Structures are given as structure tokens and as C-alpha cells.
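Here's a solo chain for you in C-alpha cells, the form predicted alone.
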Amino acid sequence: MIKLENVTKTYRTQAFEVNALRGVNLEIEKGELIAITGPSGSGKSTLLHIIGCLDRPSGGVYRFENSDVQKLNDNDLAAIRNRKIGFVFQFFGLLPQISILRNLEIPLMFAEVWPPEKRRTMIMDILTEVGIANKANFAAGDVSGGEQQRVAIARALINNPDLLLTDEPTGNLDSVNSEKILSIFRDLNQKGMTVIIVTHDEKVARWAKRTIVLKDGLIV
């Protein structure tokens, strides 16, 4: 599903340059549950952003489902992100003043696939799956942190992606809510979804079937 060959990423300013990735080689099969760990500044989030087509490598080759990502234009990459990949971040990224239902409807509108009458059924089904259907009409900012993360997961899943990418998804949650969120990821993986979790927490990493450790931009 994913293949990186000698992938590098360098960030440059007038004052300095940072080699965030220094030659990463990695293959991920469809249906895996993987944790990416390492100290702060090791390149974890950079690697996740490249895998998720949010950023492009400076060098090397990245293939997603046999497509050479460097050869795709911005519209192609946007289509992959919208239809193939779901994202869950530490800071939920919800629009707090509008309803949970509306937060989930927006990515469906961008996909331009589903008619309005179908969207509500899809939204309620996915909210039921993550256990928060009873809060559908609440403003996203009026529910707890654990519930907001469930909404963020539901939003990531709304277009039925093949790949779920999560960056410190339990970083703002207590231990009880963390375990609930990780249980959702495990259940999704058992249904066939590929799940990648970036975390600095060893307890979170232990939920994965395989762990990738980064240090100074390299897999160690």
C-alpha cells in the first residue's frame, strides 16, 4: 500500500536548514496497525505528513497504492486525501460553533459524491459506530474532549478511507478516554482498515502490531 525509498525532507529558511528526514525506507501493507515512535524532533510528524500527501518529499520516491506521489498534481493529491485517507490529530480541528452533524457533513460536500438526502444517514451511521450519535445536534465545542476526539475520528472515517493516519490522538485525553479511542482504532483495523498512529507514548505504541522507531530523521 505504501512504499518509501530513501525519502528525505529538508526545511530551509534564510538562516538555516533542517534535515527532518534523512533517507527513510519503509513498506506498509494494507491492513496493518502500526505505531511510529521516537523522541521530539525525530521526524515522526514529517513522515506522517508525507505518507498522508500533506507534504512532498525533498528527495527519494514515495508510492501510494502504486502511484508515484511526486508525479501527481495538487488536485490529484487533494482527491487522495479526501477519498483515500482519514486524518485524526491531537488538536481536534473541529469547528466549535457548529453542530457535530454539520462538522461531518462538510467533508462529504467536498467529496461531491453523495446527495444531501444520503449524507445524514451516513453521518448518523458513523456517529453510532464511534458511540456519540446522541450528541449529533450539539455544537462541537460543547462536548467533552473525549467526545470531540470521537467526532474527529468520525469525520476522518466519513468518506470510508483505506488509510487512517493519527498524530498523537490521545495526547489531550485522560487514560480512560485514551483507551476508548485506541479501542476504536483496533476495531477499525480488525475490519481491514490500515491504521498508523504517531505517538511518543510507549503505552499507546503497545496497541500496535508493529512499531517503527525514528531518531534524527532515520528509522532505527
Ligand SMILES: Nc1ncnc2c1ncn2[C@@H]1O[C@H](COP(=O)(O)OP(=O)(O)OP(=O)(O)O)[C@@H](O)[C@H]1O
The other form holds:
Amino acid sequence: MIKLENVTKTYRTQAFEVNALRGVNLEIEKGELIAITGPSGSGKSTLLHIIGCLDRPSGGVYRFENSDVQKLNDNDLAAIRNRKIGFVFQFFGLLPQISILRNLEIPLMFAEVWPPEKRRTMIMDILTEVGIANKANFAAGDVSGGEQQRVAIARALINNPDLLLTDEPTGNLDSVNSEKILSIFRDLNQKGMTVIIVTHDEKVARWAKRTIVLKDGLIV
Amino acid sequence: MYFNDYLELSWGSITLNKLRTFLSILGIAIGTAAVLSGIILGIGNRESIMQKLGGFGVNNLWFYTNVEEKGIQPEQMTLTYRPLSITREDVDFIRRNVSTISEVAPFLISPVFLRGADGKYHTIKALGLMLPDSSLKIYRIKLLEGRFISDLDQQLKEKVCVIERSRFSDEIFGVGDPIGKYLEIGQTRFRVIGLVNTLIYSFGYPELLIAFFPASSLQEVVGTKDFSAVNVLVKNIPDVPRAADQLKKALIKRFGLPSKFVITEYSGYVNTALDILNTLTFSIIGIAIISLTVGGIGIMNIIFDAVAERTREIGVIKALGARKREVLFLFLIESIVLAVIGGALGVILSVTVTKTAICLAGLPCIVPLWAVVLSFSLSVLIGIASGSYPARRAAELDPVEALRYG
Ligand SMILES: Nc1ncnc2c1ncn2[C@@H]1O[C@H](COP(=O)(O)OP(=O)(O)OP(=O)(O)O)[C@@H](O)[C@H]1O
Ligand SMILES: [Mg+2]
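The form predicted together with the named molecule, contrasted with the form predicted alone above:
Now the full complex is given, and it begins with the chain already shown.
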């Protein structure tokens, strides 16, 4: 499903260059449950952004479902992000002032799901699945961190993607909430979804079926 | 994305951030109001100056028979020697065919020897009017007492007259009220029915008193069926040269012979007046451009800020699958909505506040439709144009970069 060959990523600022990834080779099959760990600054988020088609590699080849991402245009990538990949950001990336309902509706708008009643059903179904259907009309910023995390997951899942990418999903949560989130991921994976989790947490890393460790932009 | 969703999302963010929305609309409204108010004020000034120039007869034309054609030596100021035969139908024809004029008034002028209420004999200038109402407008006559000559007086050849207030009128009628007293011309007695202000037109012989008569009754007394000349009032001073041209063509069409009539401007100052008006027009345009620049820059600033503030949000929606075009449209629709609301408020603001202020200041307060359309559409255009640059920038934002922002 995913294949990285010698992928590099260099960030250039005015003052200096950062080699966030320095030749990553990685292959991920459909249905895997993978944890990516490594020290802070080792390039975990960068790698996840590239896998999620949010960013393009500086060098090397990245194939998503057999197509070379470098050869796809911005609209193709937007469509992939919208329909094939669900992304849960490190700091949730919700629009805090608008309702949870509307937060989840936005990806459906870009996917041109119509009519609005259908969207509503889809949203309520997924919110029920992650257990916060009762807060649908709350502003996203007004619910607890654990609930925001679940909203973010629900939003990532709304277009029924093949691949779920999460960046530190348990980083801001207590152990009870972490357990709940992880069990959601396990359920999704059991239904056939490929799940990649970036984490600092040793327990999470051991819990995953496969663990990849990054250090200084390389897999070790 | 469906159009409905664009509106939903744009409207959502417009209503969400009330302060930002308020400031954007305020900026656009003030920009629009500045432009429109500048134009209204300029036009008010121009109009007021036009009215004053009109008081000097700058917007008057007149025509009379070209006497040299007939081999008669023109005798200055004794207009009865240039008889002009003109009918009501001719007047109507001219009015129909010359679009730039508002009044056409034939008159007969003749010095008459009369016996005043004091029993003594005097020479005055008698002015016989075919169309008293038009003459009233052309000569800017202000009635001081009594009434003016009417169409009915003209039809019925009433023996009535209206005199001009001057020291001569005091001389002829003594200190008492002249209304109801009589002037005798030959055997005919004319009752004085009204007193008017001193005219700016002297028709020659400025030392002589002017008295107005129904043309029909004066013609009878003087023994003619003709008139002396025709006064024409041009609607707008800048149209005077064009009106003269149109008038010439209409006269040829009606009477034949290109050189039958002489058309002249009443005032020698038409060109000066046109210069003054042009200067004013230019200053209005200048004011409008300056206001527009100031207003436009305000609009740009506010919209730029609004986009910068939302970088993170743009990152989020791009990560969720928004295409460039979709981000662009979302922001464009927002600035269109803001610009339209702001522009409309600006129009309302300047029409109410500025117009009222100008009216109260005693200047002509006119709000021409073109000025409303111009200022509104210009600010909407600037709103959209200044929205489109940051919208484009937003669309180009790298999602990862945008997400890191703030
Ligand atoms: N947009 C950017 N511009 C410049 N440098 C960047 C940018 N994004 C990341 N970096 C740098 O690239 C390196 C890798 O960053 P990355 O965010 O991938 O690390 P990480 O493993 O996710 O760290 P953490 O565990 O703290 O989230 C870091 O040195 C970081 O400073
Ligand atoms: Mg990270």
C-alpha cells in the first residue's frame, strides 16, 4: 500500500538547512497496525506528513497505492487526503469556535456528499462510534482534551479512509482515555483499516503489531 | 464543493468573527462613503455655482431677425426695427427639437410714451410677453407684490401690466402702492397688477423703467403683429454651445434660410463660466480619486489581516482535502459579501449624513444615481480585488506550514 524508497526531506530556512529525513526506506501493507517512535526531532511528524500526502519528499520516491506521489498534482493530493487518508494531528487541528458537527461536515463538503441530511446521518453515526454523539452541537473548543481527540479521530474517519495516520494520539491524555482511544484504533484495524501511530509512549509502541524507530531522520 | 457549501462556510466565518467582520464592513463602508460624499459635495458646489452663473444669464440664448438681410440698417437697442414673426406653434416646434433647452419665450420690446399715475409723461421700456410663465423663469423674476401676467391675460388681450421696482417706479407712482393704479399709453389704460424685483436684464437703455405686458395687448397698442426677439433658457450651462448649434438647426428646419436669424449668447461670459465649471469638475474627480485611494487601502489592509489571522484554519481545511480553487473561492466569496454589505452601508451613510449636512448648509444637495453606482461598484471591485490577492496566497499555502502557524 505504501512504499518509501530513500525518501529525504530537507527544510530550508534563511539561516540553515534541516535534514529532517535522510533516506527512509519503508514498506507498509494494507491492514497493518504500526507504531513509529523515536526521540523528539527525529523526524516522526515529518514522515507522517509525507505518508499523509500533506508534504512532498525532497528526494527519493514515495508510492501511495502504487502511484508516485511526486507525479501527482496538488488537486490529486487534495483528493487523496480527503478520501483515502484520515489524519489526526498532534494538537487535534480542530476549528475550535465552530460546532463539532460542522467540524465533521467540512471533509464531507470537500467530498461533495449530498444532501445535508445524509451528512448528518454519517456524522452522528461516527460520533456515536467514538462515544461523543451527545456533544455534537458543542463548539469543538469547549469540550475536554480527550473529547477533542475523539472528535479529531471521528473527523479523520468520516470519509471512510483506507489509511489512518495519528500523531501522538495519547500524548495529551490520561491512561483511562488513552485506553479508550487505543481500543478504537484496534477495532478499526480489525475491520481492515491500516493504522499508523506516531508515539513517544513505550506501552503504545509495544502494543502495536509492528514498531518503527526513527533516529536523526533514519530508521534504525 | 457545492456552491451552497461555499456560501455556508463563508457565511459561517463572516458571522463567527463579529469583530473582524465589523471592522471589514466599517472599512469598506467608510471608503465608499468617502468617495460618494466627495462627489456629492463637489456636485453640490458645482450646482450652486451654476445657479449663480445662471443668475447672470450665462445659460441664456436669444435669437432675432438678421436685419442686414433685409437691407435695413440695424439700429442698436431699438428692437422693434427687427420684426420677428413667430407663433405658438413655432415655439412648440423649437422646444420639441432642441433637447438641451427648457424654455422658449418670444418677446416684443418697445419704448413707449405714457402718462403715469402722477399725470406726467414718461418713456419706459415695454416688454410684451407671449409666454409669461417661461419669461418668469428666464428672467428669474421675483414677484414682490400682486400677481404676474398670466396666459389668460395674453389670450384675452387684457390691459394689465407688471412693473419693475426702481426709483423710477417711485417717481411715476409716488410713494404709494402702485398696484391697482393705471398707466396710459395713448388712449389705452393699463392696470398695474404686480410689482417685481429689478431685473438683471436691461434690454438696452438701463435708465428706463421696465414694464411687462401681455404681448397681445402691447402689440395692439404699438401697432404690430410681430415680436422683437426670442429668449431661450438652456438647461445646463455646459450645454450652451451645443444648444446654440441645435437651435440653429431647428430654426433652419422650421424657417429655412441659414442666415435669417442671429443667435447669440446673452452673456459674454459663457467661456469663462465653462472654464470655472471644468475646474470644479476636475476637482471633484480629484477628490473622488483621493477618497477612493484612501478607502481602497483601508479595505485592502483589513482583508489582508483577515487572511493572515486564519492561516492555521487554512492549513486545517487543506489537510482535510480542500483544493486550491476551493480555498480561493471561499475567501473570495467572503470578501464579495463583505464588500457588498460595506458598500451598501457606505452609500446609505453618505446619502443620509452627507446629503443632510449639505442640504442644511444650503447647498444644492443632489445625489445622482451614477455617483451611487460608481462609488458602490468601485468599492466592491476594490474589495474583491484586494480580497483576491490574499485569497490566492491562502490557496497557495503549504498545509504543513499553515498548520505550524500560531
Ligand atoms: N517546517 C519546518 N521548517 C524547518 N524545520 C522543520 C520544519 N518542520 C520540522 N522541522 C525540523 O525537522 C526536524 C524533524 O521534525 P519533526 O517535527 O518531524 O520531529 P518529531 O520527531 O515529530 O518531533 P516531536 O517528537 O517533537 O514531535 C526537527 O529538527 C524540526 O525542527
Ligand atoms: Mg512530531
